[in-house]
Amino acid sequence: MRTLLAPIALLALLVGTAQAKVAPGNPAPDFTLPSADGSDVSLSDFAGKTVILEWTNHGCPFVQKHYKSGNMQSLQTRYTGDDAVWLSIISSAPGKQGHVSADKALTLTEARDAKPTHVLLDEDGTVGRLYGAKTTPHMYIIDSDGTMMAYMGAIDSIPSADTADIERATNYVQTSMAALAQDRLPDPASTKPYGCSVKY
């Protein structure tokens, strides 16, 4: 038993250390994931660009709030048009709610008229756990150097699944992107995410 506990403890320490590094002002860990379009995508591919990470699950009511209203698509269109990169990441494990095949991910993107740069498939949850993604949606913004975490947390200030709340909420993606455009750090740089739990 003792010989098993030592590696497990070491693994937990390594995972905890990696997650502790994901915080505003700290480097954003590089990763590589398969895209639904069949390519492999690495964060380092986008050095020099602002990168927005969106953890998503199409069956989650909190995600549906932002897609059925068109809010998420509007943000994707606006910021990818400003030469930022938007990566939607699905960390639902095979057999768990929200897991989709690459073909299904592409179908969902087209059906919802979504405009991410890529939909990435994180079936074993490695990248989700590395970044400490807890909910869908859970948003992260990496600065234009492509290296530093600038914002992480909720998409907006009202934790509900009601589309009527979108107009009344402070959208943290918008406020963070506006701050970065003015060479300022987002304020707040971190908020508590809300939504469905990521189905690792």
The other form holds:
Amino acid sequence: MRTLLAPIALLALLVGTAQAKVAPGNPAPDFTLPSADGSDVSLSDFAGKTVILEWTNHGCPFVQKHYKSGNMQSLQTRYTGDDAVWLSIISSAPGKQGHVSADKALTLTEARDAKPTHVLLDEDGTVGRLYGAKTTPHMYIIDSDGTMMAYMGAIDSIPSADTADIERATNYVQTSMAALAQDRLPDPASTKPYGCSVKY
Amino acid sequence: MQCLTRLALLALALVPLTAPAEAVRQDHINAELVAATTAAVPGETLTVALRLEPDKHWHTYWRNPGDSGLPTRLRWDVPESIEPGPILWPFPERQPMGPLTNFGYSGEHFLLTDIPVPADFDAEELTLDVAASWLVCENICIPGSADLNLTLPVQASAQPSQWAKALQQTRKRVPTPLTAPAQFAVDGEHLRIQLAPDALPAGDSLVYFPATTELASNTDTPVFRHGEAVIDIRVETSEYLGALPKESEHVVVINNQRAVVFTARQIGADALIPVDGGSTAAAGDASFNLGLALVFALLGGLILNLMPCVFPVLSIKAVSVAQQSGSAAGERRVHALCYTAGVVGGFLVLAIALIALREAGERIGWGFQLQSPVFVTVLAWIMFVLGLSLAGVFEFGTRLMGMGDSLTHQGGRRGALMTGLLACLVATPCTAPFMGPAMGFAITQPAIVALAVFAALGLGMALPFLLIGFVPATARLLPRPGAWMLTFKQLMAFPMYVTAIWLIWVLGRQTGVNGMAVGLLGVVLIGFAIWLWSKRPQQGPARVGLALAAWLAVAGSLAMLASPLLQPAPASAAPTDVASAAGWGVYAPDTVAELQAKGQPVFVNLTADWCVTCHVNERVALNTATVVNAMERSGVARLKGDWTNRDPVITAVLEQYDRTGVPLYLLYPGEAGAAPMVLPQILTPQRVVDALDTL
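What does the same protein look like in the form predicted together with the partner chain, given that the last one was the form predicted on its own?
Complete assembly follows, chain above in first position.
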């Protein structure tokens, strides 16, 4: 199927595993985290599916911009299903802003009518650091073929906390998913993320 | 919201009476619009500032906010005749936060804006409204915004306000522009920025801030190295580094008191100046140095003799060498030296012109003289005249230019000098192997170093003839003079005519058929002048009349050089059709980026019609079935960039790869932003196929 991406992913596997640098075209490192619903979730569980990672922090105004407007929820609804999985990851350390218990995470999801496949708790920040997550939101898209990193960076093109900017901005999750659906590589494949710093 | 308002009112109540009433208190920050003077004076510049006062441990951000954060923004709403300048950002402080580093301000700070008040500004008051927005952070971040305003009386003179001193202090921290030239390159994992050695004070505490975002890592601590020839700043590249910008902005803070800002021009990594004299100074660094450049230039000059463009002139030289082989050893030496002086002198003159024009800001490279249709026309005429002379149609008088003197036995020294000069001129469309890196290096160096490299190039080219002149053994290898020489001389006229035709063709490509017609008309006029000259009787008024007529014809052809028809045609006119032929697309940096992003490899051929090496490469390699098939198999897109006429875009690309001229062949892998492989200047089908195999 993804004739273009497969050889690159294979090459990346051969060349890249030693350095394991998280970058577009390189394989996405596997991880296992507890989910708010009590199960353990691994990236490798979703082999063959496109995986969207969303670093989040409910106290961050930049995250609130995308939840209060319903933007994040509509992306989640659109990109979860048979072919794609959405994982929201909380890397805030205990005592820092955005750190939540599993129960609180579930309550937040329900209250905001969010639709992620899983909310994952990364209390010690291992996975956040592994992926180099810098801000909330910070988005990563992992392609179904060869679990290759296809996109990483900002959620959209206008770095602001102003809800009014959502409509004017180019949404990089949408453009990347559209590119992957057409067997193309996302362009841009990497952008500078914006938002609050992840509270490791 | 109500609570906020109440908080603001409370804050207002606490503000001293002297402060304007517009100061606002928002989450963890005070914001206010202030002015340096008590009034606005028509004809003078008013300094205003956004005063921000975040709570203790909180901060706002600089123009480049760093890893997270957002720069503060101002949107002015002012009377029509008033145009506020940009924010004058004082230098920031580094704000490390775990794995991130941001750049911003804590404590009370001011963002200055200069506002010129027109001399004819006619109002009692000036009201400035501004919508300010910022991000204020401690461990958490709060976006804030406020509509602020300031009303000042308009008066003939003004007093310093209570803020005057603070704003003056801030202005000292606004980076001042540095005029010294600067360059930057990506060297492996590092960004390296280089400045002249006296651009920054040595021994002072220097702190670097990247003003251009997504270029340098914000977290890495930059290393300053003071070499004898350069100040080198090395910092890891940003992980978001995409396509390199042509120019980038950088700020250096000196002793935490003042700062400078400068713009650096992008260069190739191998054009970086080695940091000598420094401690860790590039010991194992294979960077180019003067010695290597001179050796390369010498070799390049030597190889130039084998390049197709020099052949016609070598034929003149061959004739003169053949003639001299019977003459005394001393005379041969003088001839060799004169020829060398001509070649070296020619290269020096061209080098000085090139350096002077580049200093004046022209984006030109080697071979620039052939981008001038007038130069091409004159060169074509010279070739034609020389051809006629070799063919024996006429003999140059000893007083006429001296150009053909080498063809007679007398005045041969001047002739040898002129031949050398001509050899240099004709060699310029060629870039030989070794020449490219040497000249690319030379261009970035001080003038004296550049001239030394160009002189070495000339010396290399003259070397075979020096050898013949000074080593009698080699001269003995040459055939004895005899009657065969006349035949040989006449035969050599034909390469001259062919060269003239080639140059007229180049002229046609540059200017179109009208320009070409002007060039050919000049050929006829010059032929006419020569005929008139040869018809002069020995003496009498007819001799003077015919000579005058001949000179008039020459003057007429020279006058035609001023014709507007000899102007380069619009860039789009000629080159496209040649590019689209044989499956070549038109080169543009954006096209390469687009194709790469789609995963398609790209072969870029930068060429010019006057570049003989380029044509030969196309014939023997690029357009052969082997190469075309290999390219199609590898799915390579082929793009051709035409430098026949001046093209700053292509000149910039050449500079990027340390070249000053064409040809340049680049093979880009089909990955977004991947750097290309640079192919040699002399191509064979096998070399191209080998390169394609690496994709």
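Between two forms, the rigid core is the largest collection of C-alphas that superpose within 1.5 Å. Just so you know, these numbers come straight off a predicted model, no measurement behind them. Numbering follows the first chain given and starts at 1.
Chemist: By the 2 angstroms cut-off, has the C-alpha of residue 82 moved between these two forms once the rigid core is superposed?
Modeler: Yes; that C-alpha moves by at least 2 Å between these two forms.
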